[in-house]
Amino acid sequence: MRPGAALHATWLIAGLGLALALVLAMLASQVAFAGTAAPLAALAEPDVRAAIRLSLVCATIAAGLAMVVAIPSAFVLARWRFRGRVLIDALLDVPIILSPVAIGMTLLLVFRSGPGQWIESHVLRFVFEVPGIILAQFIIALALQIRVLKAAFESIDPRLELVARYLGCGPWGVLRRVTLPLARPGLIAAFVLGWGRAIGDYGATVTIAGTVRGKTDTIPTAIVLNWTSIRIEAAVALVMVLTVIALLVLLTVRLIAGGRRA
């Protein structure tokens, strides 16, 4: 092996060590600070749970909406070229990189206009009820799914959509049995990828909706409302069902992309 490739295989293999060092101190300190008895019966007070369910059940609806419009969306770009495609590309890219408070001080701002305080006193409360989780949560879901789908569509040979369209198929036809059958993985990688970022939220979902316990309190935010209040057990089990839920949603993004290459 040469000295610059030997040098470089070192860099490579520190960085991934220091990396995995990282990523498993976390994993132990969790579990040598309050050990695993008390995270596990903190699992079962009712506040606790209340959390866990509310934010399993935002987060999916959150990320389901999201790829109803993620799709439509993802596939224009993928497919279409269009003027001032690139400035609505990179505007669709705003919520990734902005800050989740920035984003959930924004939505508050909205509902505090004349057209959002219509919204709020005649069809749907959004400012610190359950209805602003999701909306937050669709937002922050929303962008990573069209960045995501968009490479999925590009990654289709746009060849096969043309024989499809020579067959007799039309455009929602070609849609429907050719160019989703095929971007399944990314659909659902999509999916998993949003619902995971959904429920991690912590920012924009505590900006908007606030952390009312046992009324708007998610996982993210139940971990700040029980460390603040000395519930320190409460806080951990809530950390270690976080990160569960994380490496769960890694994985699976990992096996979808092995088996595609496979």
The other form holds:
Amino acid sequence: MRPGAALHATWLIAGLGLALALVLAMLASQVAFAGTAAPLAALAEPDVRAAIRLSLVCATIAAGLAMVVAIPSAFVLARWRFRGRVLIDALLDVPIILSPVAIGMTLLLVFRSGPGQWIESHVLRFVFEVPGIILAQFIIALALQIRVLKAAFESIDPRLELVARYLGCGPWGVLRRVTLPLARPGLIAAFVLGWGRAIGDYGATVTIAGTVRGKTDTIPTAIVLNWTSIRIEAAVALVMVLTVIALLVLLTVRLIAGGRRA
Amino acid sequence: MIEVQDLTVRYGTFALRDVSFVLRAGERLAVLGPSGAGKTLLLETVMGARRPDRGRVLIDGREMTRVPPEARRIAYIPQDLALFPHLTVLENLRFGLRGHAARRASAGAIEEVVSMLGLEPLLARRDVATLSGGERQRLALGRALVVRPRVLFLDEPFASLDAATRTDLQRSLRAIVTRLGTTVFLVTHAFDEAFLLADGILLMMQGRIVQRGPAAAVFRGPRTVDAARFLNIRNILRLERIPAETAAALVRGRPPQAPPAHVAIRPEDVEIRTDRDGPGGADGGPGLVARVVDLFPAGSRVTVIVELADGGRIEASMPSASVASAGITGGAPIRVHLPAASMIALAEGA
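Having seen the form predicted alone, please provide the structure of the form predicted in complex with its partner chain.
Full complex below, order starting with the chain above.
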């Protein structure tokens, strides 16, 4: 092997090795610190179980509702050409870039405004309540889902939809029989990624819903709550739960992507 | 029947202008023209995928401009066929039967189409991605014909096939649409395909229809220089460069205000004579003095490039055996005869 090629291969392998070592070190440190018995015991505690349950419920509702909005939004951005499309596209991406704390703070400002206070009083309470968690996670999931779905819709040949219409399908029929089935891997990936992003959110959730133990503490907020209360085993148990969830989400997305390539 | 009246469509800087024609029920019409002539834009506008800026499209006497595609009862096969990759072969074939056409299609519609197109062996296949080019083509055709469309729109559907498969499919398409009495609107830039599949031809150049007529008539008699070039008639000469008696024969009988500016002659109609052949020729004159510049074998024929005394070049196409027997080789002095009966008078431009 020429010296240049050997150096190149060494650089590639060293980079990959370092990245992998960092992640493995993080995972190993979780187990090394608390072992497995103490965190497993902590998982039986009512507060910890409540945080996990609330996280699963809120993230599922938020990601599900976000899909209802993300599908038409992404379809319009992928298929229609209109003035202002680029601006709208960029605006919908803002929550991806914006810090989650800033999103939570913005939501608080919304509910301090006149219309926001009216909603709080007459429709549904969001601030320091579970609907607030769902709303924050909805916004965080939505932006990501729109991005994933837009790419999925753009990858579908519009001629397929046109041919389907000439074969007698109305717009809803085309969506149901052609577009959505073809976008299925993208739909699953969008939901899973949105759900994963929602369940891992701390900043937006804590800003709008606070950390009311047993009421609004999700896994990330419960981690901080337990850590600051020096209940380290419980905090590590929740970190491990979050790590397993992250791993499952990422493996699911990769399996979907693999199936698509096949 | 389709009636297109004064259609004008703008697309960026390009525009179709004042296009009008009638396609009667059961007829097969090919829109023929070079790339960029506006053929696909015309097809998309006629079938309703685009709104015209002006003009009307009527199908069976009914204004169709604002009718949604699913209510038109027409079928469309694009260049890439657009088979549904998430459906099996049978699901693709049956796709249209769940829509409007289900009410009209007889129970035996699928069986009839499957039998005509020889699709039986494909029905057990699940994944359309595993089909060959010809099989995909037959399936796309079957999917379109199952719904018994009022008009079948085809946009260069055979472009991606090898020559042998293309010819087979073109012939079977012709036989099937003739048998079913299907009205066909075909867009193509391949004139052999247009002549095989269509009764009539709309020759299109730069967004306008420049000629319409029966396929053979358009092929034999393009009216303009651009049309002749597109039809691959290689010899296009200014009128003053051909023998005076031939030119006089061409101009005779034409209205005095419209003398032809150019003439064209197909290479196979050009006659080449050498000293061995003796005097005389198909044009009855002495012929034009020339010499052979190059020879290109083309299957059983040879394309002979000759240079006239004034430097102009003419192509002739001769049987290989004749070239050999006449001793036609590079640099050989010859005489070129251009029979007036084979000359096509052309107007300037498109």
